[in-house]
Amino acid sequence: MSNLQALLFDVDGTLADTEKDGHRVAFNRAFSEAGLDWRWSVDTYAELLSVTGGKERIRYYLDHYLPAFEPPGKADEWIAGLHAAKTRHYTGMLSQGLIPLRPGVRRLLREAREAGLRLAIATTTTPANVTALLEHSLAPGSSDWFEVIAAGDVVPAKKPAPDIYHYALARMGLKPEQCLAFEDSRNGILSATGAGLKTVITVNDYTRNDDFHEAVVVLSHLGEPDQPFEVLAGDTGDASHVDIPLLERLHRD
């Protein structure tokens, strides 16, 4: 077994709980501005977060939902205008710290960058997405601590598909035996380890439900000290949070 040499990180749901009171709202800000009467629920948002990626996620709709509704001109192009002007209102809301990260999110991203292990990030959101929320709700230049971010459509098949993974591993030039991948959800869990990877799962509201069978740990969240996480699931020993020396026992295991 090699030695753990890297974190490779989802965002959305993982690095902070984004979906319900970031993307949906986000959403629903950009079909009011586009004067169409939509307006997905929690319910409704978490029957469409079964599908990855922004745009995709509207063409489900319109395929399942609206299937009588014409889009006006082009479809791909008015699909990407809607993602577009949705993209821009989250982003606002980032700005305005609405967002924050998750319990030890910022905690063990630090203890990381002082182990000297290798940070990247592997999502299906859009860059400009990840670059909002790092900068503000991380830290002000802390998109320069991954050593590649690759987001939104930098490969063809999004997740579940494994390929982010295996173009973020083939960027760093690591093999899957020497990272750990952070997950929330089941497609995410089913990417990472679809390339080899294997996987720590931190649950949300949307996901707390879903089959992890294939993760280490499944826990409620990364923890603190003084915030225990809840394991759902794996063996994390006597450790109240995730810290380095619990994620290379679980990555040695």
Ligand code: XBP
Contents of the next structure:
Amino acid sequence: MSNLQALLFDVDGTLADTEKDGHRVAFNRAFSEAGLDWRWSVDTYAELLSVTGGKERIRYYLDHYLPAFEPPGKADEWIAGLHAAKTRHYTGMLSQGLIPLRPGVRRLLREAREAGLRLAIATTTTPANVTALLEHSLAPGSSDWFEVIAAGDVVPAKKPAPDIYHYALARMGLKPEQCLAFEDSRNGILSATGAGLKTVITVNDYTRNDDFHEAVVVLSHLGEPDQPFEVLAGDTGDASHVDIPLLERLHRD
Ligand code: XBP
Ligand code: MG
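Alternate state requested, the form predicted together with the ligand (shown: the form predicted alone):
Now the complete complex, all chains and molecules, led by this one.
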């Protein structure tokens, strides 16, 4: 019998494919609005995604791509203002329903709740972005489905540090061995496994070639009965999509 008590979900790349056509576009709109001629291409953003956190990503871009650029005033305050504008653009895109959930996410969350499993979020993005995604892409009021929404600056060190998962586990009063984590990236699996959690990976275009050797399973997505997942690593038996019995087996084995 599995003692699986809770599912902890990453957000960006896991609940929804948010980076290429969401966050990246919002960054570029904020740069343009600020009168900056910066534009993060799909390829440049692939490199910048190695840095988690939007403010940290802007700082990395300045240090590595524009070392001669002098932010007006205090650099951290200016970056924070630029990032707040980006968040406004991003939440605006979400409020228009422009970023759908990935396959299987809505179904698995419903099945988990029906099975009495506890739910939490552990993400690097800002709380406002999480709430906007859940409210507009999942269901109005669905933020309440998650006991803990551990997001952004609530911890001193972002992924790949394990802090955000430690924070969520502490708030839930759970041990890592009672849970499963869902992630999409190398930074994410390092964070989750660093906190002792068995981790299910669903890849996306940016992370398909990342190293996920720590994962219990690596999938193309969570799947639907009529949209089977592709198994990139691990043993899913004869399952065609992720459901509670499969998670309990993966957690137990
Ligand atoms: C992904 C991140 C975030 C987003 C941008 O978070 O690293 O920084 O790219 O969002 P996760 P912000 O995969 O942990 O959900 O600009 O709000 O940071
Ligand atoms: Mg992610």
